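As structure tokens, one chain now follows by itself in the form predicted on its own.
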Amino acid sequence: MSLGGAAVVLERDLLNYRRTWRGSLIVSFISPVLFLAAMGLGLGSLISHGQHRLVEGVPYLDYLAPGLLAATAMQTAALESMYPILAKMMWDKIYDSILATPVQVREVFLGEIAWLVVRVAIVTVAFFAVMVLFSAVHSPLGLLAVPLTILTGLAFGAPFFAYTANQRNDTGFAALNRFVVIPLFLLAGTFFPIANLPLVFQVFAWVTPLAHGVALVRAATLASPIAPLAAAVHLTVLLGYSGVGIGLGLRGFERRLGE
């Protein structure tokens, strides 16, 4: 194997892009507009006056952006790992015509990955440059919120192929969406901190991977200080997740490809 026919792969994703990356580009910069100024703004304004504005120690909008582009890392890679990846497979044929040339099947699916990759990178510069005319960054360390939150998505987007490479039908995506990314999106420190919820959503929140990838976020665009153990554990379980995903994902891949 070469890392050729990924390339090809990836070429492909981008070639196909280059129709619609306009549209996606200002929806990419619009909705964390939109976003930082109902909520972080809006909301943030009728929250009581005085020392009670601020959440775990700073404004409402430093605290709410950072954990909205890990959120918004978490959506873009489940909705880039299903429904296009399903398609490839079973109505549009694509991945059939690709390995019917010299690519192969673990080319296809890394191939895939780096567009993954390249796609949540899109959407997470646009957001952090968002981020920065709201005044949300308060560091030149706050860039490493950028990489931060491409590997949050990896976490949740490997899984996700490896999940989609095992689906017949699309009827199992409804319910990813309803059970895992809408509830993760509003429970895993977004909005408050996690201590607020009963215990059972806290246990929910920490075992799966935004909570973590968000208190990294926060913390470098806060620049705050986060214990080295504490850091190295939210590290762990987002390489992890990704790590797990990818071998999976390779695995659902060339048992489905290889029928």
Contents of the next structure:
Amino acid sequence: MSLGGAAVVLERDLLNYRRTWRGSLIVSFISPVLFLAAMGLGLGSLISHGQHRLVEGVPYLDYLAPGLLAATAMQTAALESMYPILAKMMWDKIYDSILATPVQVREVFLGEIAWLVVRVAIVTVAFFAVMVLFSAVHSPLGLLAVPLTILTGLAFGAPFFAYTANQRNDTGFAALNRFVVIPLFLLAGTFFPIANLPLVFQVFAWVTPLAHGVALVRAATLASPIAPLAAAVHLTVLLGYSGVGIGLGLRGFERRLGE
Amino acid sequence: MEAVQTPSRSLIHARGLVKRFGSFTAVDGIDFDVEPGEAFGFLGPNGAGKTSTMRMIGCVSPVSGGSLRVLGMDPAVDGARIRARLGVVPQADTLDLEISVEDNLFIYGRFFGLSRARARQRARELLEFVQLTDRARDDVEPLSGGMKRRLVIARGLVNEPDLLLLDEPTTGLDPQARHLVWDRLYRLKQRGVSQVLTTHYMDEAEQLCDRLVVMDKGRIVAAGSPRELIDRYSTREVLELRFPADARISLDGLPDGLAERVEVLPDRVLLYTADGEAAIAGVHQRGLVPVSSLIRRSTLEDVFLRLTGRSLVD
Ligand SMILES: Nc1ncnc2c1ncn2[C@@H]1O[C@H](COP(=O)(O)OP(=O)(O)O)[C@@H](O)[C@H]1O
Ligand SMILES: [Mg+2]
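Next block: the form predicted in complex with its partner chain, after the form predicted on its own:
Shown next: the complete complex, the earlier chain at its head.
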């Protein structure tokens, strides 16, 4: 099975990125600075005063930052896996022109997955650097948060690719954002412990990947102990969503583009 | 009957080729062969099945029935290997609007497995060939229709294809832009690049094709060189007559002695004849007074009208 075409599909996305990388990278730094300043320091001052630490024994900023990091990966994955993919599929017909060359549908799909991972990685590293500046990373092992966050992005991006491959127009994207991405951003343990929520929201949070990503990333940056079984479950959920998403996405691409 | 070609020598060999979309049959059992070095055309109106045929040849749309060999291989088995040696100019431009003019060619070369250095070099050569060098770093979107079309043609040449497939290469272009495209295609043909093209313009088919098939409703209704088709299905000359809109003219009996055949179109009457001058004299002799009259050579348009009873362009 030849995959060289996937590398060139990624190369094409990098050519596109080269045109916008400066602005895009600045946003990737500024946005966590703003969020951590406003919510971590500003809002956090209402929640925890000085030594009086209320949220799981750490300053609110330190609690919030890993949650936002994982949530940002989800949002980045959502952005990259919806409109741009459908545009290349049906509006600009970029994939049609690629598939007239020896490149195969699976290479197109894997190339786009690779770009998704690169894109999430860029945003993740920028965010992580800001966290270090805010002293929100408590141990060198906190670096583990970077791959875990990228995996969280993939756990959303891959299933979203499958979803996008089945869309005939963009109305489905608003629904996915409204009913999945935004509620998860608010409820999946980013801003406060999930246990504070009514049961139905707790269930919603735990059957989707973000809560699991947040739990792992937070344990990494706070260097807080985590039960091996819990860690295994979180990791399994993230890998499961990624793996199944890649399988379904590949099938969706094959069906849509194989004609 | 033409001699049966051995499939291995032909660039394309199709027998009973069919394309179905659900219960609708877009290509209804067509036979044709394309030989090395020639420019072969599909001439037919919108909906004839030209694009469906081209997409099967291009190995991006599976064959529904019959047999098809492209470059001696089976598209169902060797799609990627065949595509590696084809150049494709699709009906819609499908250029990459997110990267520059030159990068469109560069990345396309990369999709064909060229090294970065080779792809860059090829991109520059081809920009030169289609006269777009000064737009190399620009975005694609602001280019004119003719420039975009030339860029798509350049893109189709990036892998130095054995066979170039052009689906309506000049549809929607103004006359000047069309002539520029024709000129480039003619040069390619002189360099020995085999071409298969579709068109619904009879002048394009006459200009570019050594041999063509006339397609209508998914079937081939005639095949030959433009000259042969005109000789076989039309007369040497055509007399076009226009009459006043309210004139009620009896054209019965007009062909007798004047023309081999008469076609009455909504806006004019066509008399097919070997001698236009004699025909117009005869028309006057019979007391008919057209508003205008014109003698011209027969074209493929006349062939199509004869074969289908309809015009190519509606
Ligand atoms: N993907 C498709 N699904 C259904 N019908 C199609 C599809 N593509 C083409 N057709 C139909 O097949 C017929 C032939 O189309 P096409 O090959 O594009 O003709 P041409 O290129 O000669 O205009 C048309 O009636 C068209 O509507
Ligand atoms: Mg067409």
